[in-house]
Each structure stands twice: as structure tokens, then as C-alpha cells.
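Just one chain follows, in the form predicted on its own, and it is written as C-alpha cells.
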Amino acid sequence: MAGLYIHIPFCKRKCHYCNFYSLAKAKFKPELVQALVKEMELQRNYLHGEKLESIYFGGGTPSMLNEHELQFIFEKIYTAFNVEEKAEITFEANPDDLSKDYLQMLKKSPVNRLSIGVQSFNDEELVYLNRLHSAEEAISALKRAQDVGFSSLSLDLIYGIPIATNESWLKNLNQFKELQVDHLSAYNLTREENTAYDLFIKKGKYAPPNDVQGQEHFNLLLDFTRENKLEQYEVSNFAFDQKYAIHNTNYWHRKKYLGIGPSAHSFDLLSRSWNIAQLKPYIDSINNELVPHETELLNKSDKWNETIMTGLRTKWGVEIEYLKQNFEADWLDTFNQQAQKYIQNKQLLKSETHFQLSKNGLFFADGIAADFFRVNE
């Protein structure tokens, strides 16, 4: 079973934060989808004949497309891939696009399960992030979601923002406990290179991220959670009765995906590749029947470093025996030596058959996971 995920590189306008690779314009938007569909059919055979079991819609803002282009892009998945009859199909979707008309558009497509991009449900931390939607009208876009029929609906939340306060963070869980939506992202605001708030910070006119704020949300996340029994299976995401994301989680397992558009991103198990990260060179190419892309073989080391930190990540942590029978015996050796500070300190966890975080770890897992990296081996 493998993945496929779609860039949809068009936005209103740019979040403050967002790193991401999109325009604050649709230029060249039908040229793109003729691109998109042209590419799927130039990488068909690139999961070699596997079942899709997720198609992930991303951005970008692919709630910018119109019917005619969804349903374009569609009729080349089904004629190009294998999709599995029950397959996750994923639409990243901005509250301020959900009107009924569109939600009931969407529904008699193939998307089966919206991922919306609220980020807060205060005003004042709205316009802090650049956003284009009020807090009133994300309740209202998942309220309509939920009337038109979407029983799959994930929303986005976004904590350690300077402005914001203990406060308001828990009255933004509160409200997502209100929606009863079965599945939350929750990402701490971090600051990225060559972004706006990057800018805002360099200029004094934003604070920077606080790590002791950033730290304090996320126990108040983990608490939360816990009370009110959503699972935490990723450091960023949680569910209700195991209703993972298929897609996201088939990152975390390091399962085959295919990506398609400027700027995604291809695993095939043995390679990663990656399309050019510019629109206008992306369609000339393809119209030329190249893919334009960069391509990274991974050597042992590379399979180690990724196993380490996706499986960190997780609930299920990394399986000891994957680790025997994949790597070195010595690589084993050192992991176990260099865990023993992470265990004294009680941020990770042994068990006779995994390492996991613990939850005095998690807020660390990326450092963590970085200090067992191996090198070029």
C-alpha cells in the first residue's frame, strides 16, 4: 500500500509563518492542474503498480480549486493508479473557502475526510498569523462541514504564540472539544527562515517564539488530551477511537508515497526525490515530459537517522528487533548507551521490545532523535 499527495501551491495570501512553498496568487492555476495530471501520468509507474490507500490534497490552499479542476485531477488518479476502494482522501481545506455550496461540492466527490486549517479560534491571534477567517467563521465552516456530512474532519491549532496566554490556548482546546471533531494537529508556532515572521522578528516588530511558553501549551495539550481521552499516536497529533491519519501515519512508517507538483516530495524506500520548488519552471518542464526534480539515494546511515526520528515520534515507538535485524550490532550498542541519559532523566522509555518518549520527552523529540543520528556510515 503507498501514498499519494498533491501540491496545490495557491493562497489567498501567506500566513505569517508558513514555510511552505506557495503564492499569494493563482497565476498559472489552469496551466498547473493540465501539469499536475501530466506528471501523473509521467510518474505512474513510480509505486510500481501498489494500491493507493490514501490521496492527501495539500498546500498551498487546495480548497482554491474549482469543481471542474477536482474533478480533472480525479479522473487522472483512477485512470493512472490503483486506488483501494476504501482509501483516506484528504482535502486541506481554509475555513474562509467552505461555504455550503462548496462543502456539498466536495462531498459528491471522491474526498472523504477534510483537514481544516483553523489554527485558533481567538481573533486577535488570527490576525497575528495573517489569517483571512474569523473565529466565527471557523466554527461556522466546520459546523456546515458537519451538516453537509463529513464525519472524518481534522482541524489545525496552533500553540506558542507570543500573544497568546494559558488562557487562551485552553479556550482554543475547549472550542475543539465543542466541534467534537475526531482528530487534532496542534503545532507549536516556530520561527522559519525567509518568512514573514521571520522578517517581523529581525525588525523588532514580533517577539520571537518563547521555548518556556511553547513548553507550557504543550503540557496543557498533553493534559487536555489525556482528560478527554484523544490519543496521542504522533508529538503533533491526536485522535478519538484510533482515527489516525492514514497518510501522515504512513510517513511515520516510512511507507512508499508519491508526490506530485512543485515542490513535493517522492520515498520509494531506496530514494528520496524532490520537484523543483518554482511554479512556472515546474510547467514548462512537464510540458516537456520531464519530471524536474533532485533525487537523494539513502545510504544505511540515512535509513538509520530516518527510523530513529519518525519512529520517536510515535506512539509506537522504535521496535528494537527492526533495529537488530536491519543495522549494525554495534549501531544497537551505542543507541543503548547514549539512551542511558534520556532514560535517567525520564525522557525516554525501554521496554524489553521498544524505546518511546515519554511525555517529558516529547516537547524534545526532534533533539532528541538528532543526538542518535549516525553520519555518512
Ligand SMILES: C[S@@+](CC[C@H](N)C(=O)[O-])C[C@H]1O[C@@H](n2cnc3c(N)ncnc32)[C@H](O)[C@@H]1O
Contents of the next structure:
Amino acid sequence: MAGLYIHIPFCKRKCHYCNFYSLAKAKFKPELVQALVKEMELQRNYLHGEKLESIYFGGGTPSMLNEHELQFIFEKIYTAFNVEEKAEITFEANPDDLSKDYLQMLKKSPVNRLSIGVQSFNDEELVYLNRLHSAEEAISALKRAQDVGFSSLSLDLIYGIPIATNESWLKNLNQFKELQVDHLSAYNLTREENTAYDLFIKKGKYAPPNDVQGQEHFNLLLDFTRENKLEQYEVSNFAFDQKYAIHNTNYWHRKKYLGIGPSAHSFDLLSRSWNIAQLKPYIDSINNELVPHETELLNKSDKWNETIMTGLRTKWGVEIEYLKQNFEADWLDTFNQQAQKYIQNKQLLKSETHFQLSKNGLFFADGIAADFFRVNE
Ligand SMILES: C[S@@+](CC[C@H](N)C(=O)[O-])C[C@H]1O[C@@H](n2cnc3c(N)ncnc32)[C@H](O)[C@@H]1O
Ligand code: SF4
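For comparison with the form predicted on its own, please write out the form predicted in complex with the named molecule.
Whole complex next, starting from this chain.
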């Protein structure tokens, strides 16, 4: 089983914090759609006929696609690939695009899951982030999505916003609860290069993210989700009743996926590839029947690092037997030695079968995982 990712590199306006590849105008949209379809044709053998268990439209803003464009893309997906009947088909959407008509169109399409970027239910925070919608608009878009019949919904929220307070963050979480959505992605605000947020920090206009605040919000998030039986299955992802996002979970379980579009990444177990993150050169190259990409063959230490990183970030943890079967014995010995300090300060838990991060360790997952990395072996 494999996944398919399609990148839509347009946004109506860039949010201050975001450095995902997207342009704040939809110039060349028809050409891009043609190129996406053509790239699928060029890449149809990448997955060696493996069935698609998930399809994910990400961005940028997929909800800037119109009905015809989406239909055209789906026609190609279903002819070029073998899509499982019950495949999870997720579509990232911005609240300001979700009119009743647009939602009805999506409902008639094969899309069966929406991931809606709300970020905050606080208007001041939304302005600070440069979002195009108000809190009220996000709430009504969500209710419309439910009315139209989308039962599989996910919301994105951001915590650790410098102007947010513990109180406003808790209010956001309670608003999420009221909406009865079964999945939440909650991200700690990060400072990314080449963003307006980064520039504003350099100019002293905005405060940088503060780890103490981020950790406080994270702890509030964990308390809230535990009290409400919302299961944390990855550092930033929470689900009711095991409604895990299949597409993202497969990334963490290191299954194959093909990424289509500028900046999209692919993984075939042996190597990782990424397409050029430039719209016009991408389109021109595809029109010349060349997928403009770079590829990196994974060596053993890359595989080890990915296994440790994804394992520690998820509720499944790192399986000791898997490390024994797939890596040198002395790598596991070193891991065990390095793990002691994290076990002693209660950030890492070791059972008979697994290593897992504790509540205290999860906030530092990436830093802790990096401590176990190996280089060029
Ligand atoms: C690629 S974006 C696409 C979502 C969609 N375009 C929207 O804005 O609604 C996916 C999510 O990543 C998160 N994100 C992007 N940049 C971030 C940052 N610097 N810090 C924290 N979260 C971020 C946001 O929550 C966003 O909804
Ligand atoms: S968060 Fe979404 S809408 Fe905002 S710039 Fe990033 S991709 Fe575009």
C-alpha cells in the first residue's frame, strides 16, 4: 500500500509564519494543472503498481482549485494509479474558500476527508498571523462542512503565538471541542526562514517564539486532550476513536509515497526525491517530459535516523526488535548508553519491547531524536 501527494502551490495571501512552497497569486494555474496531470503520467511507475491507500491534496491551498480542475486531476489519478476502494482522500482547505457550493462540489468528488486550517479562534491572533478569515468565519465554514456531510474532518491550530495567553489557548481548545471534530493537528509556532514573521522578528516588530510559553501551551494541550479522551498519536496529532490520519501515519511508518507538483517529496523505501520548488521551471520541465527533481539514496545511518525520529515522535515508539533486525548490534548498544540520561530525567521510557518519549520528553522530541543520530555510515 502506498500514498499519493499532490501539491497546489498557490495561496490568496501568504501567512506571516509559513514557508511551505506557495505563491500569493494564482498565475499559471491552468498550466500547473496540466503539468500535474502530465507528471502523474511520467511518474506512474514510481510505485510499481502498488495500491493507493491514501491521497493527499496539500499546499499551498488546494481549495483554490475549481471543480473542473479537480475533476481533471481525479480522472488522471484513477487512470494512472490503482486506487483502493476505501482510500482516504484528504483535501487541505482554507476556511475562506468553503462556501456551501464549494463544499457540495467537494462532497460529490472522491474527497472524503477535509483538513481545515483554522490556526486560531481568536481574531487578534488571526490578524497577527495574517490569516484571511475571522474566527466566526472559520466556525461557520466548519459547520457548513458538517452539514454537507463531511464526517471526517481535521483542524489545524497553532499554539505558542507570542500574543496568545494560556487562557486564549485553552479557549481555542474548548472551541475545538464544541465543534465535535474527530481530529486535531496542533503545531507549535516555529520561526521559519524567508517568512514575514522571521523578518518582523529581525526588525523587532514581533517577538520570537518563546520555548517556555510553547511548553506551557503544549502541557495545557496534553492535559486537555487526556481529559477529553483525544488520543495523542504523534507529537502534533490527536484523534478520537483511533481516527488517525492514514496518509500521515504512513509517512511515519515509512511506507512508499509519490509526490506530484513543485516542491513535492517522494519516497520509495530506498531513496527520497524532491521536485524543484519553482513554479515556471517546474511547468517548463514537465512540458519537456522531464520531472525536475533531486534524489538522495538513503544509506544505513539515514534509515536509522528516520526510524528513531519517526518512532520517538509517535505513540508507537521505537521497536527494539526492529532495531536489532535491521541495524548493527553496536548501534543499539550505543543507543542504550545514550538513552540513560533521558531515562534518568524521565523524558524517555523503556519497556521490554519499545522506547517511547514521556509527556516531558515529547515537547523536545526532535532534539532528543537528533542526539541519537548517526552520520554517513
Ligand atoms: C501547508 S499548511 C496548509 C494549510 C492551508 N493552506 C491553510 O492555511 O489552511 C499546513 C499547516 O501547517 C501549519 N504551519 C505552517 N507553518 C507553520 C509554522 N511556521 N509554525 C507552526 N505551524 C505551521 C499550519 O497550521 C498550517 O495549517
Ligand atoms: S498556512 Fe496555508 S494559506 Fe497560509 S501561507 Fe501557508 S499554505 Fe498558504
